[in-house]
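The data below hold one chain only, encoded as structure tokens and taken in the form predicted on its own.
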Amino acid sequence: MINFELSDYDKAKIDVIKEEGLICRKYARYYDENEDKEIPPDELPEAKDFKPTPNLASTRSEEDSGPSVMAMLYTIYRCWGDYAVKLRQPKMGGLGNAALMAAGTDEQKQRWSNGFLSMAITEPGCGSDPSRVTASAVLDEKTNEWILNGEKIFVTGGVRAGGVVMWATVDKSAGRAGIKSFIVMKGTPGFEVAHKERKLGIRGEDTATYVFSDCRIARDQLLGGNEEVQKKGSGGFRGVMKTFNMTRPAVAAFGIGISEASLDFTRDELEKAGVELDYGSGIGSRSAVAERFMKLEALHEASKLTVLRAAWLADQGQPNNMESSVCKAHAGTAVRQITQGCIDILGPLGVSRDNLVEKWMRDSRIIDIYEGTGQIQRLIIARGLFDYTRDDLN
């Protein structure tokens, strides 16, 4: 039986969490309005105002949730304060940092673990299919090092991060089978960042083009260390895409981090102005805008039981690609739905840089974006549920 009621312990962490987020708040702005800036990148200006996490162990029971579904809950929390702003947080890792625990060796682990590492998978000519990568690795069998060459796009977080997992073809005529990762830190000859990304949201987190020239890196930076090419299947490849089985969840939970923050405003100025919203009447009495907000707080619920649900399987060992999809293609409609509605309700305070709801708007969009848009999700969520093949759908 799935049940999401938090225990105390659960409450006790959340509790620390949202407060970590309105701190974070504070900055949000700055942030915002300083993209183009130098900004420290391993810790935060307001680091010193972050409180210790209590040690709350002692109070642990069989009824706290489990690990991923916590995950969730914090990123929902964090991201709740802001967004961008949570990005910078130290202890937050990069999509490479994933990849890394997901499929790394234990030396890769224990080599790198440590530090912020990016994803670098988008090409210019390699949008939402990654098995499209055209991005090449050679091995030199003399040097035992790998070649690395091609150009990556919208790397997030390239900037500031200190290697990335850059995703490469070994073998063209393998398909996807021939996709392997490859850890490369800042620094190795041949490694550039070559540019630096203006954007309408998240703009207090970095987006870059990395340019891999001849790039050589050591035999066993390969990712997983797994140098074989299975000819049928997808290989390798399969097994770095269970990286997203978390992280897309972990996207989701993001958006709807920034729709319970814009709701939570939006509710407090509907109270300011006098509108009441009456759970209990039936639909003919409430106003309109009581109507319009509370479909609103409908959404944004049904969103985040999909992010649950997905966590709540990882946590009992279950598959869950096709409810990792699900979660992240309704986080992406409803978060930007959520967001605009609530400017909507608000009128000019929705506008106004004064308040955050506008940013917030602003940062919901790339929900739908990255970790696969929200039409490759779909399409994943048709092949899970008809047993479609990859050419049914081409």
Ligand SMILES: Cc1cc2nc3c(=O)[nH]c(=O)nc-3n(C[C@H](O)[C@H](O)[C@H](O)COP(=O)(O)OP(=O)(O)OC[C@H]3O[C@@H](n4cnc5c(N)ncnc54)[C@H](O)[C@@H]3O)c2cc1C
Contents of the next structure:
Amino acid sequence: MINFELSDYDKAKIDVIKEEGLICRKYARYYDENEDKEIPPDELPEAKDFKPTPNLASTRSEEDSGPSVMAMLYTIYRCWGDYAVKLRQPKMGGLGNAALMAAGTDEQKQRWSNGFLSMAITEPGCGSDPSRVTASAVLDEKTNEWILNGEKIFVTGGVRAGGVVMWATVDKSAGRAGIKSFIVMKGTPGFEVAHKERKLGIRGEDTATYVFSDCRIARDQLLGGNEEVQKKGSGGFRGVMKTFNMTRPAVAAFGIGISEASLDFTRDELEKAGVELDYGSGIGSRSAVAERFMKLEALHEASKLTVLRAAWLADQGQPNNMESSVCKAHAGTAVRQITQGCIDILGPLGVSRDNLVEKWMRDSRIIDIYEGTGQIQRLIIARGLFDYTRDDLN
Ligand SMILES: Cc1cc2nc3c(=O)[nH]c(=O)nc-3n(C[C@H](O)[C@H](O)[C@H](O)COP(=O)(O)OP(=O)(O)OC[C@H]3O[C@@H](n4cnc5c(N)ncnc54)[C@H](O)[C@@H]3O)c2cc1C
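Having seen the form predicted on its own, could you give me the form predicted in complex with the named molecule?
Every component of the complex follows; first up is the chain already shown.
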């Protein structure tokens, strides 16, 4: 049974999250304008303002939404406060933490799940197709160590992370089956943060380049522990790709938070300017600006529903690979149209740095790029709809 009504308990929890979102918003401009400033996670200026986060799993009743749906709503409203500030919160795990939880052994989870782990897949010659990873991992049987070599670029949270889940090939001739993930902690000799990007948006979160030069790690730092290369099929590759089924709806939810914040700001300004938003009136009695705004709201609602559907399927224990791509592809385009549409409507107020809408427009651009671009999501959707294999459609 699908129920679009939130329980009182769910609503109360979302209110707490929105309060936290507003704290993030107070610091949004500060981080946008201080991209080069490094602040240790335990000294973040906003940290002192946060109250303890409510426990998702506590005292749930049957009317409450499932944990995945609630996790998406939490994400939306934290990002409604400010996406870039939310991203840098110490309690937010990185993509590497999601990989650890999806594919790590119990012992690995126990050992490494407390710190922030970044995820390093992208290389100068490999992004959309992660099976082209060239970073290498060679096992030294004498010392029981892996020797890592290669360069990783655009690593989210790469500067502040305590460690990384990095992808490397143990056997180039095996293609995607030879790709494994390794957990490498900062301070390991041969692991260097070589560069920090300066970006259009999400400047509150750092993005780094990593270089691995004869970096030696213990044999048991192979994520999941399976050293076997199954040359038939995709072997462990499918396991590590599972991470993204869990995180694509979350990235879409980041975008939905940004678009809801932009719409709320614009709605307030329209009301101040005396523009009536009468949803019951016919098209003939509606102003052009009200009509434009309502179209943006409709786009936002549609996008939000695709995120909640992907999460709801996860809560039902049903596959959601295609729906995760649908919501990510939809949100990537919608949030751009919505933030730019709000600026169109707001005019000077929209581009002024006295307000946050211009920043949210810049922040929103990433939604359609990382964790699979819009084009790649549409490939996955097409393969799912028409039952094509990767070889049929690439
Ligand atoms: C701010 C930021 C943070 C990031 N964080 C991380 C991170 O934490 N970890 C990490 O590993 N990576 C990260 N990335 C990298 C990101 O995931 C890649 O940039 C993205 O996957 C695209 O890869 P690429 O840049 O190599 O582009 P390419 O793969 O070269 O793609 C270029 C263009 O071609 C299109 N294209 C490619 N292949 C196809 C195809 N088969 N069909 C149709 N169109 C296609 C793409 O959609 C894109 O428009 C981050 C990037 C940015 C900008």
